[in-house]
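Take a look at this single chain in structure tokens; it is the form predicted on its own.
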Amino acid sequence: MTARLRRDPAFVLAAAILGAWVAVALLAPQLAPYPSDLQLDLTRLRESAPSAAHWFGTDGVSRDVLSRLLVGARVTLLMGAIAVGTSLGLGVLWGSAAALSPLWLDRLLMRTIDACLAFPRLVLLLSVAAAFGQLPPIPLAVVLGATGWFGTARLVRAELRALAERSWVVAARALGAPEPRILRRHVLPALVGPLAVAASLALAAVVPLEAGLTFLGFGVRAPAASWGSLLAEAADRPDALWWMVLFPALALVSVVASATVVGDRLRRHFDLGDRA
């Protein structure tokens, strides 16, 4: 982290919130006060409001909502990480291929990207869900990533085109350095910043998509916990089960807002303008 970013309070706060959620996801079983699938008392603790014993209340089968929220963070963020990794991998491959290809192939690849961007992502995801039914978490995360790499490909292509004209790249080529070495030593390290921007913004998009698909019944299956499944359990009576709506929603908002702020500050720091 550069000194400029360390002096940015919004970036520091957002990065700290994201880091805290990652720590929660890693330590969820140790932090959860109860096993996430434990039915405590179906007669006395069913749909119990927040109390000193159960800070976030209990659900319809007397499970502790705080425990399920913490364990659900692991599921939600793991799926987000897999989706972001898939998106970055596909975007880097396609964008690199376009940047290093002859002009006619570059235009063909980028027109394909434009066509994909014109198709609404949510409609595509719902079409996949309708075709294949309810997917397990890992395949669903891969599908989320496979439908969100188009912007990353455009960013990588633009950055590679700009880097190819930089003085150190031109000098290395003039000295006879082979293209793979130039790519490995001079070009790819310069993509770290833009890819960090793309990863942050991709996470901000993927987390609510996963929650939305789970809410609609196409995502994480019960009794597994995710933030989307917690919201779905309160869908019939959100006013009566307000705690099952409020706390997962706050968790979602905190992650999405933090990832968006981190991505926006990184974009300004690396001076990417509208390319990211």
The other form holds:
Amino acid sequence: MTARLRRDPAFVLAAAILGAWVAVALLAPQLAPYPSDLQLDLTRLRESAPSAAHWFGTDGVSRDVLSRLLVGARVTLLMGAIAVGTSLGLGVLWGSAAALSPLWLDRLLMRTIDACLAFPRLVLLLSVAAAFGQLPPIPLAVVLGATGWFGTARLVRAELRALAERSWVVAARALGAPEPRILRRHVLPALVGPLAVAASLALAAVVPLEAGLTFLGFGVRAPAASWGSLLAEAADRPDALWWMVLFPALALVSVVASATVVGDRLRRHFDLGDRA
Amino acid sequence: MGRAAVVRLLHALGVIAVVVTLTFALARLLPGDPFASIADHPSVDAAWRARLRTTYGFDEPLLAQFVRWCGAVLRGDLGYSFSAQRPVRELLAHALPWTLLLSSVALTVGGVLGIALGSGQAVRRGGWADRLTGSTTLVLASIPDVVVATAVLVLFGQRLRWFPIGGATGLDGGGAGDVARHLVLPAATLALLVAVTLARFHRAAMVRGADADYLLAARASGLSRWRIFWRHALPNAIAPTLTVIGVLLPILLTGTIFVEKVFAWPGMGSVLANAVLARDYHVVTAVALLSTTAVVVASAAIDALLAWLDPRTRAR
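The form predicted on its own done, now the form predicted together with its partner chain:
Let us now look at the entire complex, which starts with that chain.
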């Protein structure tokens, strides 16, 4: 990371917020004031508004919402990471396959991507949900990632095609460097920037998607708790249970906005223009 | 323009062909079939189950099924909805106008608002208004669609009681005025979602064009700020923004599904969500096919519009 990025306050703040959430997710059980699954007092503490003892209030079965939010960060961020990893992996595989293919196969692979990009992502996800019914969080995250890699594939192909013509790659080839070495030393390092951009923007897309999917009833399901499922628990009476909407929503916004800013700044830094 | 248009049309048809194949694959290669819930019920006799599958052709080879399915789709036969107990076409014919009404109003209002906001930001680039609008749109764009919809519903529907909060008509099914009142909240929510995303892209497009030679020349020749903006900066930023609208369409559709669900708007999104809950394949496939085709057609239309607006894209 270079000095220019480090001096950009928006980038630093956004990266710090993301880092802080990762730390929170790792330390959640230690940070949470109460065990997140403990029903504290079913008779007196149900659906109580925020107070000194329960900063973010309690839910319908008297669990502490702050504790559930902190522990929920684990599910939300882990699912986000798995989804992003899946979509980057698939995108890199497909994109490099297309870049290395003969022209006709390249065309076919990219037309398929065009078609996939025309699928509204939620429709695709709902089709899968219709087929499999409820999925546990980790397979669900894989499915989320598997519906979001088309743009990455296009980006990787474009970058690889452009890189193959770059002077340093041509020079390395002219000097007789073996192909695997060219790939490792000259091509892959140049892909890191575009992929970092794609990863941040993919995270910004997938986190609210998980929340929305859970809200519709197709996502994370009890006993697992994500920020989306906290929202979903308040879905029927959002007015009365405002603290169960507001705080998870703020958490979601902080992650998504930070990931967007990181992606934007990295894109500008690596001078990607409209490509990612 | 003729040759380019033909190429573009063939491209769109090719994409639709791939979409049709993928939709079929999605519906048939995933576990279960439309009869899974009915026919695999333990009380159902094995012979009857087999006959049901033969009647609807589920025992034929996949390729034969595919050909038959394509033929049916071309004739406009989208299958039968087992959960709604009526042909899918009928179901969608009822829902489609509602979705078209909602999304066209939202896209128009949100599109104009987004372009206005983005332009305003770009003109006063770096000022406090630009930064304030920029952070506001960033935060708004980062809120999950369902939360935005829920917040609008609680605030304007439940607390302030300005507008009705669910459905498209009152119980007595009033006229246009009634529909318009029901339309306000879902359309405003969707327009907001469109506007905040578009404003960010449009500002970027205007800023990227800001250093162009023709703008420098316009400034140097002493044209007013206003004239430069309307005659030179805006028209040149419209092309990338139109392209973005094309890319945004699938995202708009996703937003439509969430918004329709929250406001119980009787459109395609609600139909889809209910069909998924009932695992009603024919409906899911039909909605996927229809929405994707709509996106392909719309983006082809946008390309045609771009070619008409910008002669440079015609040459390629």
